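Single chain ahead, written as structure tokens, the form predicted on its own.
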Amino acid sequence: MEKRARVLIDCKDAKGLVYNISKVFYDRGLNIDNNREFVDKEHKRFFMRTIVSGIFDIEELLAELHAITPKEAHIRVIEPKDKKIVLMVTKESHALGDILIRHADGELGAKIECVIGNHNTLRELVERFDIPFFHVPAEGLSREKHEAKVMECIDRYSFDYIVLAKYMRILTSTFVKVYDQKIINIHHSFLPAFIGANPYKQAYERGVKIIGATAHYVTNDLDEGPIIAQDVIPVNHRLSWKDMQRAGRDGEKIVLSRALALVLHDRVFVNGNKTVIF
């Protein structure tokens, strides 16, 4: 039975890569739908993503491919469909309901398998959705606790990516790691400038002209992982950093869901610090 496949391939650079890969695709009589591929010159990485459909198996594809790139290349074949996520949250509700009206709507390309908040506020509008809520107090618990017990929750379910939409809580090294490239959080400022706790504030103070939001993947470096989108907005002398605040939040969740369709539709490639997006 034909069916389509989106072929990833990240791995060392070497002469004739685009050559053989597609000669594998040819001879077993696959169609290229779409193709990109990018070298890293400076590293030396080669990407690439390509949209194949004829009739294959998998693994044998798999293997194929393997054996004609350099050794410890990360190749995968995915079949399109929607991922699953688990959203983690706060108070905030305007990026958590964008993604559940998204949702709703069958545009996010993802299913919601439940939102897990640190606060009860956002519970009535989650199960508006009936999508499960889980409320996880982080009150006279440490750090370690409060996510061991976030970590039962998530662990009910498999998913592909934890969505951080508006989660206002510094994560523990113990989770990222045990989470690592899985988690996804929009911060409200134009990375790398005004890190950490309310660079609205920190903008107003420094006088700046433009706001921003960046979606990252979290690592260990606070609001420094590998930026998947971002987007800026003008602002002027007359906003008070609350004014800047409020016409934050809709750059916030518009940038959130466009990292979103890029990362669900398997159009990012993790690259050191940086990222690679067809």
Given for the second form:
Number of protein chains: 4
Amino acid sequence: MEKRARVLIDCKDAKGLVYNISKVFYDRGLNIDNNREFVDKEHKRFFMRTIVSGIFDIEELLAELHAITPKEAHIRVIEPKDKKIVLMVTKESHALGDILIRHADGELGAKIECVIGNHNTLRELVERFDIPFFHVPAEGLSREKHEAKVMECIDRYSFDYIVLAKYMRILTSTFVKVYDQKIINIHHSFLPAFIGANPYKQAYERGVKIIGATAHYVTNDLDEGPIIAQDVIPVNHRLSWKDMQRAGRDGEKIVLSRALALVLHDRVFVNGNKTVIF
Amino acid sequence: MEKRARVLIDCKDAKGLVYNISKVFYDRGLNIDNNREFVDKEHKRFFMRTIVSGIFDIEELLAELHAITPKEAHIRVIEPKDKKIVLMVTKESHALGDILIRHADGELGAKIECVIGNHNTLRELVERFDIPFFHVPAEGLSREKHEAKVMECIDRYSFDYIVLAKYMRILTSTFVKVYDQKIINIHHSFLPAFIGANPYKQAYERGVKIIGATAHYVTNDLDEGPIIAQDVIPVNHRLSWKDMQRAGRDGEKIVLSRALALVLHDRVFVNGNKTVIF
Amino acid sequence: MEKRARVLIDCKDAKGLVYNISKVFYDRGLNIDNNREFVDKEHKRFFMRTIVSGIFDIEELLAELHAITPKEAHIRVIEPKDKKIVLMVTKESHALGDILIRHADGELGAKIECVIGNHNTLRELVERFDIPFFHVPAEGLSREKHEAKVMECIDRYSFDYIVLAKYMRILTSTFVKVYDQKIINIHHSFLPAFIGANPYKQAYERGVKIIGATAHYVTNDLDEGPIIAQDVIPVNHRLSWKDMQRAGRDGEKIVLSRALALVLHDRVFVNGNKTVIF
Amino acid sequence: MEKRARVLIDCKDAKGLVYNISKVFYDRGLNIDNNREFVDKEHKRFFMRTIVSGIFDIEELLAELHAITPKEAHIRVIEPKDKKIVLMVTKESHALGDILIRHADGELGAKIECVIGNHNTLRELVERFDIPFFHVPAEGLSREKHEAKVMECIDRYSFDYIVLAKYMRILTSTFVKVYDQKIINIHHSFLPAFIGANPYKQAYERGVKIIGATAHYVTNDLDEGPIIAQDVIPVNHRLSWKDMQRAGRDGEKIVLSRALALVLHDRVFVNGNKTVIF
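Right, the form predicted on its own is done; let's see the coordinates for the form predicted together with a further copy of the same chain.
Below: every chain and molecule of the assembly, starting with the one above.
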């Protein structure tokens, strides 16, 4: 039966890769519905995302592609279907709300399995959408203990990504390692400006004329992971830092949702501390 | 001897195009330094721009590529080198000036052969850069007569593109036909809003909150040719239309220069009344 | 008792207006917390928005301000409090959803009295937030008859504004006249480009490189009312018109919410077919 | 004889300032053509920029305004006329070129007295415009010695501002102190991101999706002075840092020219380490 898949290849650059890969598709009679490539010349690394359609067996296709690419090649053949995500939040509703609306509309491209809050503030909003909300308070717990409770909670679900929709706590490197390249965060500044706490206050005090938001993968280094999407909003001297925070929320939610859409459609490759986005 | 070329292919879509084209490059031992493709599904049209390097003869490569692509395929193999352009201007200096500075800096990617003005206003500026300026006044002449004089002037030069850097006269369809897909214009609005004369006044009167500029190929229909680049500038109620005009100039010159860079680097395909830009 | 109010003055320009108005505030011992003025020189019209605080009686203040301004002056003294709105929708959830989330969060600056849908599609979403939803189908009814039913529905509520959150029907001039300067619409294009139906398809077919959204007051002329806010999103040849529609939704909802915030905080003056925004 | 002036007032906030100041204008029969105010609530500081026209003596008006404002008030009454500037450059022509074109066009709002280069690269370009160029090489000189030579050079001119149009050397605090609030710089990043050397390389290595440019007053702390204007340009993984540098140049020159226009029209107040811009 005819099907459609995203073929994602990420390997050392080598002569003839495009030819050899397209030969595999051609020999099997597959259609190429869309094709994007990129070579990182500095690190001699090749990235390719192809949408193919036709009659094929995924395991066989994978085997053939591995046969003609460098040994360490990272190859995925993915049939488009909704991924599964869990959300982590604190008190602010805008980023969560934007995702909930898209979810309710069927536009998100993912099923939300559950929402974890370190506060209980957003329970009502989440439950309006008949999605499980778990309050995992951090008070009186070490960071490790708190995260153990979070993991207990989310590991009951199978999921592809953890989305930090304004989750205001720092994660330990242990937690981050467990969910490597699976955690997406929205930082409320135009990184790397204003790393750390209260970036709007920092922005206000520096007197910038533009503020921003950054969606990125979470790695060990706080606010240092590969950037997926950024956007900016003009501001001026009339805005207090609270005004900037308010104005910035629109940017945050849009950037997070845009980054999430890219990730959920398998359009993002992590390339060291950067991303390649097709 | 090793060389580098841009291979541009534009043809009816067909199965195996990527495979067959990359096979030609592979069989000849050419490196693919960069590759972009696009299929216009609506019109079933395939576009590809590949940078190849290696040892090859351009005529032979062209012949091989024609052998494996549909008959009507439009194929170009272009060695990167500065193109030649002529500029047409009226009285405003900003778009012209931006191009002159890039030209003086060696950054333009083109040699300016000459500048034609229907007024003499910009002679001094052009001659500061030791570039020929020709004043071809239109007063008392029919449109056809005036254009005949312009053509007499520019046809002494060989050139790849005519750049209308705020040339404020409408060209006849005869003129446009002679230089088909060779005339680039900057229109001082966010097309298709405010087609025609004095778009800033129109924008002011409509009370828009954003103004724009559009660089496009010139075709028979005024302000209707394929769009290459656009940009916008926020405005507010405080600006008079003269203020908008002043503010808009920065957008105009940047958009024109950006479009010109795309065209001069053979990054733009015309696709009906649209463009494909790699 | 100390209170705070927005003083909005809109009148023919005259010498000494700032002096005379600030004298009223000064003589009453009021603090000026914020002050913005604008003179439309073309139409010789004066606009002022001042936030005052102190002890005062609204009627008395109004009387004193009328005494020192031109007869036709339009003066309002408004105590900041949530306004009331009704929403009209069709099938798309994004603009509605954005407003519902802000409403649930207490961030909207308005109470939503009810939502009217000419389809029933969005009932579930609205009722999740415990807000009345009324399905007023238009099938088989004349425009006038349908609007009569809508009016019957909304006139049970007192409200300040009607927000068309992707309401896909054209309103009659009768309806518009009844709610003069009270209807806010989001149009899914960068007006005045692509007036009318399916602007994304028009934008796709024109091959623009930027799409936009426009929030405006509704007046008799379709898509011709005073513009409150606009924003744009870059696009390219890879996007189908459905992709543009999807991409454009983020712009639409943000522009509508931004315009709504301006209106609800009494920051917008209508000035003929334009707006003055403080 | 009727004249026009910009009245700029910057003082501690106090009750009745708007009333008292507008009373001065009113009593003298002056027209207010434009008026902007701002109160920095955090620092209790009042800023006002008013365009007045009528018959008045500047010294008398100043005296009256001082009489009704706090003692430490900084008050200026400035008749609009071209200011004088000197430019300092290194090797890159884009920011300089943009200013030269505006100057040649009469659009700059300033007379360029001379250009200082620590390299000789840009002499030809500057001399094309009949503007004095001085090569003040830094090789083999201490920073102090070099700056002494620069000062010797520029102090032959009277000027209002020094514009660093991509001057790639750090100035000593001594130099900065001499020309306090008179030095405008363009930094090739979205400050405070990527302070210091080679911000495009830093941006490339961080993998940001947006780059920027910042025009600011120069103070003692490198890249830390009050920001006047900022702008951004989207980038992606395809750009090398050289590509980013190239793309960034358009932003740099536009931001510098925009900031310069604001400063030259007396629209910028320095407020601690920030600016208030009308």
